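Read the single chain below, which is given as structure tokens and is the form predicted on its own.
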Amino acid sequence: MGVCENLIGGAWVGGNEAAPNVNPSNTDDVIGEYTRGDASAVDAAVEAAQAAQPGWALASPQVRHDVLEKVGADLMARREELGQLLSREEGKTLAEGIGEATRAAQIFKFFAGETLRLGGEAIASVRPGIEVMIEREPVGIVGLITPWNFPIAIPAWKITPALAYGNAVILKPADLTPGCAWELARSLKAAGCPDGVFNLVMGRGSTVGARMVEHPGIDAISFTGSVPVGRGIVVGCATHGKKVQTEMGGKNPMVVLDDADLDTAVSVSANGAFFSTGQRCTASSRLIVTEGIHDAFVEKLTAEAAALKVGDALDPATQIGPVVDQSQLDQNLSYVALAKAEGCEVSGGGRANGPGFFQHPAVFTGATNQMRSSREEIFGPCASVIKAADYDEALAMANDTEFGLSSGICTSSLKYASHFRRHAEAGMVMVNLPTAGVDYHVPFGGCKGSSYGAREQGAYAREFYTTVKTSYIAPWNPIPASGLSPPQRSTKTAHLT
């Protein structure tokens, strides 16, 4: 196989350079080699999307419909192929690398469904005889920049409300991860997306990404990545008038409370803490235990972390793949040592034995809430386990973060399930179920400093891409010199004749 290289107006084309793939799990297995783009090729897209766009938003939703739901059939139809690549290149166990290529197809055909029911509204006016009409528009040309995490799923629920509002697309896939962002480039334009409607541009952040946000021709960009990053785009966005939505990470609570069932919150806590090696913005990296439970929790948690089968994400005995690079190992690692010079008592969390990135699930017993440990994002599978003593405390601890992006709660009692979900400083809330985990037609995204802008995903994915327009009209008859009031209608009864 050759290079892969990206699609720009409908053609594919190279660069200057081109990186390896490689398998986080076996460095020595190289899935391919993909162009890497510079500023010039983000220049060409943005000529190609603003020669596309016009169309594509003028065209009839049936258009954008079938479009979205041939590319929905095909993930759905290679959703193992896809799987596989997937657990390849990021790491994840193939169930779960299936798991999420189903889900970037259902995403697909959700917002092919979407196409067909974007609606407007039609108001009366205060002034007599004048028509209000409020219709919703594409933004215009958006730029979307995704994470190594979620490969397939990030990438999938931002295209496709673009697409499907009429936006056209630039797409830049994290660096680490570009072959997920390449089948869908295929799967679009053999689907018979227009020439420039979706462009992808793969390469650095620092290069294509830097590049978009201070692009004149895009009109909004969407990030999903870390929280430095996600603050400079921010601001560059702002600086150059351009719409704006970033999600950028959590610190997330689960709080388990002295009635909750044991095992489901052992069970809940360790998939929502080292599932998908703990690479997930919605992680479990903070488990509030009140006193009663805790030291019996604590005990199943740390045996059951100690049983998970950390190995290739390729074979189906794996219950925990590797770590994405040797660059994040390392910030994983060091988050170990840390917890122990900051007076954790740690289980696990070491360096495990194989030709990838592989690391054992850590827990970080007799932690507090104001080490740095409990309270910078880690992305990788360990978990800080903070005691409380009532509920209320645990609450206040949960809410005690700079971030806001899902809150779980572990509990039998409906009296503190209503309480924490109304009092949760979150913009999700969890009741005996993982902070990880989300539906795909439902609104996703945190508040304080996890996320800024519009919710992604579900029909309130619409407030990001597109943009409302109110139009006045006024009857055929002129309106009289005065302008104070159309012609009066005649009060007598009407004859037919």
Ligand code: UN1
Second form
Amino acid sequence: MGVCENLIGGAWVGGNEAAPNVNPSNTDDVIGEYTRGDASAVDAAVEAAQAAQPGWALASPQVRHDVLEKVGADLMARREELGQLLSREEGKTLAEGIGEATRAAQIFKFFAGETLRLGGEAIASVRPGIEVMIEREPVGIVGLITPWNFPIAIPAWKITPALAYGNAVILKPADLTPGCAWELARSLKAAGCPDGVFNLVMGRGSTVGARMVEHPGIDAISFTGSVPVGRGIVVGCATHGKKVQTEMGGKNPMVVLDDADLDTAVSVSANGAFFSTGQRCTASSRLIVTEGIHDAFVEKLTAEAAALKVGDALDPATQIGPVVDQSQLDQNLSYVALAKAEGCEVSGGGRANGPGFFQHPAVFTGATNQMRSSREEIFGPCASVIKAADYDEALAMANDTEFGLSSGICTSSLKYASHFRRHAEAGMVMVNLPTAGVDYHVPFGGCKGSSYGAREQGAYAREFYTTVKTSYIAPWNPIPASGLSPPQRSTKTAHLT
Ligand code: UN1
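Could you output the structure for the form predicted in complex with 2-aminohexanedioic acid, given that the previous block was the form predicted on its own?
The complete assembly is shown below, putting the previous chain first.
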């Protein structure tokens, strides 16, 4: 198999460099070689996008609908094959990989429909005789920078609203997982997406990403990834006058109250903390448990975590796939050591045998909310268990974090569930459900240090991918020299009132 190249202006274009895409379950397995573009590839993609975008924006919404619908159908038909590729390049279990590929297909289909639903508003002017219309227009050329942990769903949920609303796209997928993004590019091209409307530029953030942020031809950047990179992108976009949206980290709390159903609380916590190897910004990394249920919860959770089968992502028996690469594994192991040094009792967390980057899930008990291991995002299969005296203390601790993405509670009490829903400082609240794992058709995003800018996904995505135009239309001269007289009621309707 040759090198998988960038897609620029409808042509497959190589670069000076290519990088191997390595399977984290088995580092001897190389999925393929992928071009690593540079700043000049971004420049070429911007030129192609600028040439193509006006025609795309003016095309009938039916044209945009049909392209998105076709890609959705293609992804749906190929979800097993794509799920396998995803699991092989990223390390999610096969079930999770196929689930994510399916989600990407559903997102394409959802935004195919949204293409036809974009409407405006007509509002009465305060000045007589004038019509006011509020319409949405594309932002223009959008740069999308996506992370490795959802290598098909996150590109899908940024590409689809961008294209549905008439923008041209330059996608830079994570350097670690270019395979799924390359398949998306292939599917878009095969579905008849016009040349230059969708461009793929693979490569490193420090070259490709940095050029996207500074390039004057890119009007907006949507980013999902780490906190330091995201913050830098916000500053860079402000400097260059670009619209920007960033989804960054989380240290998501799962509050477990005494009145919770123990089995539900444990399975929700284990799912939120360990599934997808904990590599989700929505992962439940702080389990805040009230005193009455604490010991039973810890006993059951540690047993369940220890029983989870860690192994090759493609083995159907595997429940926890590998960590994505060596440096992420090193980071996770250093947090396990830190939690011990901070005084936690650690169960699991060690390296697991095998030809990949395997790690057993870790439970840090006896944690406090002030420990570094409870405050910094680890992005691995590690969860701190923090004991709280009661609901009030648990809520205060849940909110005592720089992040605010997803916040969960396990309780059988409507009173506490409702109070928590109102007072959790987070963009998303989950009751008796894991903090991770969201629907594809409703807004996604956080508050505080987790997110910046407009929400993603669902119809709310239009806030970012469109700009508003307000038009004032006077069908005749509205300011007659002699003043205005109110219109006369017709005699036909007058008697009705
Ligand atoms: C989910 O929990 O279903 O990077 C999605 C992430 C998030 C996506 C989470 N942006 O983990």
